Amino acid sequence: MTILEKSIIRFHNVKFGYGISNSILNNVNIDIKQGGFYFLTGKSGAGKTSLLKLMYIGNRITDGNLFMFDKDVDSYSRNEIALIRQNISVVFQDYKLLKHLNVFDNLALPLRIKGDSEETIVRKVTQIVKWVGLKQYIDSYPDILSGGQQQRLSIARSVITNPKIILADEPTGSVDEVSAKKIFSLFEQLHKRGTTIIMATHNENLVKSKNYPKLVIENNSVFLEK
């Protein structure tokens, strides 16, 4: 079985909602293939963020089965869920940077939580700031960075631990077109390295310009368009 034939996330008859009368997603049946790149599209309020939250176990499904890394999420222990989350990174539209930490320490934080040595942290941070074009800002604080630079920093922090899955929630939604192209280029580079990427976006021009499959949320369900 090749990488792109293997499912890394699988939804089987999944339902999700907040309370009995507030159904967000119904009968979702989709396979996310390992190493794939997927756009997640749908109208505002359709449930894109809710679907992403299910994928990083930020929310639990109401009914059905969600399989991650070949195992039903409901069968994972609390410790196993914590380990799963170490293999999943989320990139948010509003960056989620810690403004009291400089660029270096924002990037070092997930590595320190992981328990890496300071020597390893310095090496990894030095490498990744070069990759995202922020080497000259390594001692700067997020507030002095442009929106595009803050988003690149957010991406760098999300991938510095080498996650197997990246979930991006409108990562180019609040930056200009030039910055959006640079940010998307970073995701494509990660995809070429074998990282599975699911990117929620309203940018129809971007979606049309790329030959990646789409997860479309419509009428409380999700459809895969290739």
Given for the second form:
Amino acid sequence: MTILEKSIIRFHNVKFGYGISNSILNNVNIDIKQGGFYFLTGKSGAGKTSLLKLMYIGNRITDGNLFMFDKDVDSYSRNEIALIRQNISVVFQDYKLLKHLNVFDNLALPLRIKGDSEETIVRKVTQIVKWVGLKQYIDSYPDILSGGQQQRLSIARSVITNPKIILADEPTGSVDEVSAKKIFSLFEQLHKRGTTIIMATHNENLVKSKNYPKLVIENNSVFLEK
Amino acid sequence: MSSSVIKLENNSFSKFIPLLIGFMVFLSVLFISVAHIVDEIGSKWTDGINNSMTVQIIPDANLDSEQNDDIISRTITILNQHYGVQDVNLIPNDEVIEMLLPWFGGGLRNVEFPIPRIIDVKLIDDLQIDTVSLKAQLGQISDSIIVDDFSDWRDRVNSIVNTINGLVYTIVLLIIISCMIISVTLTRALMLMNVKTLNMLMLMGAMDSFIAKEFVSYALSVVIKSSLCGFFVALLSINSILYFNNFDFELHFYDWLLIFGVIPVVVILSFLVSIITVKLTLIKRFFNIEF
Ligand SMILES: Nc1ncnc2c1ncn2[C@@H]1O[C@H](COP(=O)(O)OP(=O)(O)OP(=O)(O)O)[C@@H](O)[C@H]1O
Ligand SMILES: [Mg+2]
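Shown: the form predicted on its own; wanted: the form predicted in complex with the partner chain:
All chains and molecules follow, beginning with the one already shown.
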């Protein structure tokens, strides 16, 4: 089995809705391969953000089975789920940086959670700010950064722990063309390093220009378009 | 101590909570000191009578003075032989008259009046004297011998002191319970104010223990700072009250140490309720990361 055939997230007859009567996703059967790059598309309100939320176990599925790293999520303990979350990073359209922490502390947070030593933290942060071109802002607070810079910071925060999976929810939605290109190239670099990437996007041109598989949400169900 | 991730917003609620905790600690320190002072007053009152008793002999008008003197000397003999008695001292008539003067007025000296004879009995420290057998023995000599070991007086003082202490410690207990409620409120408020950070921590895979450490240590730092302030303000107030009112006793370093015990109690209990609050919140939120 080559690496691209090994599944890392698998949905089996998954149903999901907020509350009892409401149903967002129905009968979802998809298989995310390790190391793959996937676009996630669908109309506004289709359920892209909700699907990503299920992938980082931010909500529980209503019915069916969700397998992550070869095991049913229901069979994991709370601490094991925390460890799984440490291996999944999420990039949001609105960055979700912590405004009361400076660039260094924003980047250090996931490492502190993992229990890295301060020495390791300093080394990794120094390295990553160079990669996203924010070296001179290390002591600044997110508020003074431009949208593109904030998104690069949030991407840096999501890769600093070297996660197995990166979930990106319209990461280029709030930045201009030039910044979007820069940001997208960061994701492609990560993909080349072996990280599994799922990127929700409205940008049809981007999806067409790249030859990556597409998860499409339509009428409450999800299908894969190669 | 204070965490690098959690932030207490600068609003009136955040200023009010530390003030409230400080005030609560201030009150409990004040109340405990009052209990301590009442204790001290009580023991001052009873100290003077603790190791002594008096025996009163009212002269029998039907007997001549020789017979009455005989009663006195037999009483003294019995007292001297009794277990627990250290010293027996017959108070001279003149002194007894002196003592009675304020009650009877100046005429007493000239009047022929059966002046009671008073025997002052010193007891050996910390020995429980058997007053029942003593009274029985003395009763055989004469019915007019009265033994007063001040137990009524002592009981009354003790019951006043105990009532005040009971009241004070009930109040202190209530104050400490209020402190716990405030700590729960503070912890919950911290989690609400930092809900974005909380969600981010859960998203990044922080274990419950990591999150609890962040919030609890922050809540505790607030509790510790405010209760220390409350303690020192109380210390200052009590000392100035004692000083300006010229009370002839003071709270010693050791007493303050005891009173200071309020702070560890408040801090440890706050620690526990704060942890429980965080854990309960996390149970609800762990699978409900909302941005
Ligand atoms: N926390 C929530 N509680 C209840 N309903 C929600 C919640 N979040 C989303 N929804 C609903 O679920 C549906 C799917 O929303 P979701 O955000 O997943 O869509 P989306 O595809 O990401 O849309 P967009 O492209 O606009 O971001 C919508 O109808 C939305 O109103
Ligand atoms: Mg969305």
